[in-house]
Amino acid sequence: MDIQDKKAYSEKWFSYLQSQICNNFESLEAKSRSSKKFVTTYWYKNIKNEGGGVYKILRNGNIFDKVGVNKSTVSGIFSKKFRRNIPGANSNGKYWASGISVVAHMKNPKIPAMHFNTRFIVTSKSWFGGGIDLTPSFSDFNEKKYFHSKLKKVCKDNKKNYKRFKLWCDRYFYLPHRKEPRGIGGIFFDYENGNWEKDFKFIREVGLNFLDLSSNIILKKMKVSYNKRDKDKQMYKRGRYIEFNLLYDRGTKFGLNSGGNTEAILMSLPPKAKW
């Protein structure tokens, strides 16, 4: 298989995830009795022929505060700055990249926040790369075991090391100027490149276990009861989660730096918080 056709593979699964993640969500909104849709956005790089991407944001639902589902598909050539962090980049810069990634913030506090993503990266190299993380503001001993184990077993059944990634995600996610972590962890990883078959499976089943995972945790919570106290909670807690985004987030770093569009890089960010 060459490369275009690695790219086109890719690129058709990340969009068919885009839309089965969208469905999913719509129809547990239809189950708290809403009738809450996603907006779709069509955005395209300001020079031509070097893509975009598509964004959908529901808002205001009665499970969810703000979620946003964004899968794009750009190309182009890095800044001589930025592609030196890049693997392959720093002969011409010239790169491919696609990846789909969501961001759910809850209405409920008892529900944690959640984070996927998943991406295809070709320069004059190529890998894989993405992660799974939960954010809670309240400590759940069940379900963050229940959490670990569905990703251990994704790891396992794909000969894939789940103690190293757990641990990057770990370090990652990883707030140095409060001296805390983001969230309760997950798993996240970069440049899997060993055998593109083997890797593009494990891609689709973490795609395909965050659908199962983030329908069981949000089924489970989702009529448990929460007062003011508990929403301030979650608010000061999203606060946390603007800052790691903003000054540490590789993939906002990434998409501000391949010419993505704003609007959508941004989705990540929760529509209220404090501090």
Second form
2 protein chains.
Amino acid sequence: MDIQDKKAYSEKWFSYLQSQICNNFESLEAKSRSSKKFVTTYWYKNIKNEGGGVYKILRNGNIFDKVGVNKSTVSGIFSKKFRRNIPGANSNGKYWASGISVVAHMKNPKIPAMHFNTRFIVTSKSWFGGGIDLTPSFSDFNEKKYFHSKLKKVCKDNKKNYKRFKLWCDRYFYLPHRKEPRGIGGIFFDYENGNWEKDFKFIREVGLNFLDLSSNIILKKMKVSYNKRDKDKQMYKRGRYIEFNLLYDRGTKFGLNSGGNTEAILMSLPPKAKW
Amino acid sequence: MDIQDKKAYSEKWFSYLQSQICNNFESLEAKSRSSKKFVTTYWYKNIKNEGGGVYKILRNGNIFDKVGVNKSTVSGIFSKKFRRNIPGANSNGKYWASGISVVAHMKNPKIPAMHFNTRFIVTSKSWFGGGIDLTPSFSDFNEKKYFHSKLKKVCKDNKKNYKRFKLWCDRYFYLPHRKEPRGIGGIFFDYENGNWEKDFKFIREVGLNFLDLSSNIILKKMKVSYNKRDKDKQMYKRGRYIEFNLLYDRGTKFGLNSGGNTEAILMSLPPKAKW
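Give me the form predicted together with a further copy of the same chain now, not the form predicted alone.
Now the complete complex, all chains and molecules, led by this one.
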């Protein structure tokens, strides 16, 4: 398969997955007697035909305080400073990138915040990256076990090194200045460039697993009660989330460095937080 | 005067000013019928005698939602990566730094958030730096005029280039990803190393001017009424404040890179914000 086909297939998948996730989340809202829907915004990077994206945000629902589902496809030339850190970008800095990312901040503080992302990057090399992780404000042994075992299975089914992806996630989502992990981890991977068809199958299954596990975790807890103190605890946890995303997150830096749309990039920030 | 004396004089001044500012702010709270006082925390960088600081925070007052007044004196060796950007640090990376910083987030959204900082840094060179700036959520022509004219005067009285310091401030407190200034500016300066006694006099007068103008601005507006929508507007403005501090602020980076105390460094973050 040539690189143009790979680009087209991966981009179409990300678009399809975006619509599936949004449908799913809207039906969860409907189940909780809310009629809140996603609001869609299209953006274009520039007038030079370097792509853009579509981000969908649902706010003030009964399940979600704020959830963003963002799909974008951009191309261009990396700045000289930035390209040093990107495989295959050193010669001319040319890149193409398509991906989907989801960040969900829940109304009920007993339900963890969720993050999911998959992407296909093309420079003079090409690879997949992505991950799923949870940020609960309250620990829940069974939920944690369910979550990690599901990720373990999708890795195993696709002959991917779950342990390595889990460790990568733990190391990545860590706040050194707080000496705290951001949440309970999950999987994080990058530079996956073995057999393209197999990698693409893995990427699709990671997405389908997110669809599945996000619904299951929410459905299990959507009726769990909480009080003002619980909500407050979530607010402080969100403060840490913001610190991580603005101080350390590579995706945020990539976005701001590649002329991405600020609203789309910072959709990851919770609607409200405390320090 | 030798460098040890310069260190001792500047550090004593910063400590004195810290107590004056806290006294002032507590008396403003008292005037608004609150008995809220600063809570003081001492911290030490490590057991190697590389200094530490004392930070004072007042929360949930009738004037201040949160105000931090932080004084610290630290020394050590800069990491190789960091020392490239610091004058006089390239040979061995040794540094000594003392300074005071204040960030005030107001309860009344009609009163601007205030930031003030002065510092004395010693590597193989030595210099003063600092600044004052305001972040209002509502524009106020007269307040802005009063504020800038006061800063202009203190610069003029000390033969400092007000225009340069004002421009520096405007350029520094700017959010490129939002194409927005953080606030209405003020003055920002660094690497001041002319006649030490004159520079030190300027530093003291900048501090006294902050003492004076912060009180005047607060006193003028502490009884101005506001509603929920006004408070909400302030919450979104604070979101931008957080974006600036975590994405761009040099002081935050310096603090986290020099083994500073995280709580003291991030005391600049507002108690609550929205996106």
